[in-house]
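As a starting point, one isolated chain is supplied in C-alpha cells, in the form predicted on its own.
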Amino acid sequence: MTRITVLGSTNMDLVAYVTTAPRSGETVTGHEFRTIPGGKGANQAVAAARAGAEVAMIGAVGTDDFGRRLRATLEGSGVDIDLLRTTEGPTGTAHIVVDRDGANSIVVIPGANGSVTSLSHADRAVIAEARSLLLQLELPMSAVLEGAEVARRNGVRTILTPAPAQPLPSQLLAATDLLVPNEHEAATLTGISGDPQRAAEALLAQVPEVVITLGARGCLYASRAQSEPVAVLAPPVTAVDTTGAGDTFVGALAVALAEGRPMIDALTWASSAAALSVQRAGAATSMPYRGEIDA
C-alpha cells in the first residue's frame, strides 16, 4: 500500500451556517451550528487514507475533549496517529462561517499546533520512509521547513499547500516538488491577481510543478517540463459546503501520484474527490472513500 506522511495541523472546526455571511460590524442570525473535526493537516490525512493510502500523521492536539475527538476521528479513518502528540492546553480551533452558496470564511486559533516547532527522530524516520510528504502552513515554519528538508534528503516527493497565505522562505520553496495554492494564495505569492496562468508561470521560477486550484472551475497545472499550463475541469455539482475541498483534492492527488498515475489523470481523479466532498457538510467528515471517487 502507498505510504504517505502528513506533517500538519489538527483543529476542531466550529462551523456556523448562515444565509449571508456578516460584513464588518454586522450581526446575522444563523440556522445551524456544528463542531466538526478538521485542520488542514488532519483533513489531508483523512482524505489520503480514505482514498486508499497508508497514512501517518505528525502533529499535536491538546488535553481537552476536542483533542480526544480528533484522535478518534483520525484513527477511525485509518490514519496512524502514533506520532500525534498530546500537549498541555487547548487543541487548535477553526471558527468558520458558511453561507447559502457553500462559500466560507475562517479564523484559525493554533492552540496545540503551535507547540510543533521541531521534529523528533521518529518523525524524521516516518517522513524518510514515505512516498510523499504533505505540508501546509498551520504549524510553525521551523517544523514545516525541517520536514521538507528531511523529505528532500531522502528523495520523498514534497507537496506543499501554502495556506494560510504568506511569503515563503526560499529554503522551503527549494525543497518543494509540487506547490498547490488556490487562486488567492497564488496571488499572494506572486502579486499577480486575476490571471492564474501568469501566476502559475511565475511560480515555476521557484518550484518545478504547480497546481492552482480554481474552485468550481477546476484547476490549472504548470510544469517546467512543458511549454503551456493545462486546465483540468471540475465535475459540475451543487455545493453545500466547500470547507475542506482543497484538502480533499490534495490528499487524493497525493495518492494518485504516489501510485504512479500520469499527472492529468491524477488531477481528474482528485477533482472528482473534491466535487464529492463539497456536496456534504463539514471537512474531514465530508471526504469520500476510494470506491466513491472511482465511481
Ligand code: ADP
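Numbering follows the first chain given and starts at 1. Everything quoted here is computed from the prediction, not taken from an experiment. Throughout, rigid core stands for the largest set of C-alpha atoms superposing within 1.5 Å between the two forms. What changes on going to the form predicted in complex with the ligand:
With the core held fixed, residue 227 shows a CA shift below 2 Å between these two forms. With the core held fixed, the Cα of residue 32 is displaced between these two forms by 2 Å or more. The two forms, fitted on the rigid core, differ between these two forms by less than 2 Å at the CA of residue 203.
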Contents of the next structure:
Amino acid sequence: MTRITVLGSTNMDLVAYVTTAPRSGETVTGHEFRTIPGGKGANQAVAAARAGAEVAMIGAVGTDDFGRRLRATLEGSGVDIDLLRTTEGPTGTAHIVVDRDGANSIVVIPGANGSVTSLSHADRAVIAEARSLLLQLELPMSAVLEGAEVARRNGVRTILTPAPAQPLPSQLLAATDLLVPNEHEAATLTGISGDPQRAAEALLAQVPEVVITLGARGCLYASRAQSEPVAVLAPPVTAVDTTGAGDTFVGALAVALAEGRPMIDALTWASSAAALSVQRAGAATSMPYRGEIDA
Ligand code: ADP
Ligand code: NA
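Next up, the form predicted in complex with the ligand. The previous block was the form predicted on its own.
In what comes next, the whole complex appears, and the chain from above leads the way.
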C-alpha cells in the first residue's frame, strides 16, 4: 500500500443550525446542534485512508472528550495515530453557525493544534518515508515549514492546501510540489478573482503544479510542463452537505498520484470521491471508501 503522511489539524466542529445567523449583539434560537469530527488535517487523513492508502497523522488533540472522540474517528478509518500527541488542555474547536441557505460563519479556536510548533525525530522519519506529505495551514507555521523542508530533502511530494488563506512564506512555496486552493483561496493568494485560469497561471510562478477547485464546476489543473490549464468537470450530483468536499478531493487525489496514476486520471477519480461526499451529511463521516469511488 502507498504511504501518505498528514501533518495537520484535528478539530471538533460544534455546529449550530439556525434560520438566520445572529448579528453582533443579537441572540437567536436555533433548531439543532451537532458535534462533528473535523479539522482539515484529520479530514484529509480520513479521506486518504478510506481511498486506500496507509496514512499516518501528525498533530495534537487535547485531554478532553473531544480529543478521545477524534482519536477514535481517525483510528476507525484506519489512520495510524501513533504520532498524534495528546497535550494538556482543550482540543481544537470550530464554532460553526449554519443558516437556512447552508451559508456558514466559523470561529476556530486552535487549542491543542497550537502546541505543534516543531517536529520530533519520529515525525521527521515518518514524513521522510512517505510518498506524499499533505499540509494545510491550521497548525503553527513553524511546524508546517519544518515538515515541508523534511519532505523536500527526501524527495517526498508535498501537496499544500492553503487554508485558511493567507500570504505564503517563500520557503513553503519553494518546497511545495502541488498547490490545491479553492477559488477563494486562489483569489486571496493572487489578488485575481473571478478568473481561475489567470489565477492558476499566476500561481505557476510560485509552484510547479496547481489545482484550483471550483465547487460544483469541478477543477482547473495547471502545470509548468504544459501550455494551457485543463478543466476537469465535477459529476452532476445533488449536494446535501459540501463540508469537507475539498478535503475529500485532496485526500483521494494524493492517493491516486502516489499510486502513479496520471494527473487527469487522478483528478477524475478525486472528483468522483468528492461528489460522493457532498451527497451525504457530515465531513469525515461522509467520505467514501475506495470501492465506492471506483464504482
Ligand atoms: P472546498 O470544500 O475546499 O471549498 P470546493 O468547494 O471547491 O472546495 O470543492 C472541492 C471539490 O469537491 C470540487 O473540485 C468538486 O470536485 C467537488 N464538489 C464540491 N461541490 C460539489 C458539488 N456541488 N457537486 C459535485 N462536486 C462537488
Ligand atoms: Na468544503
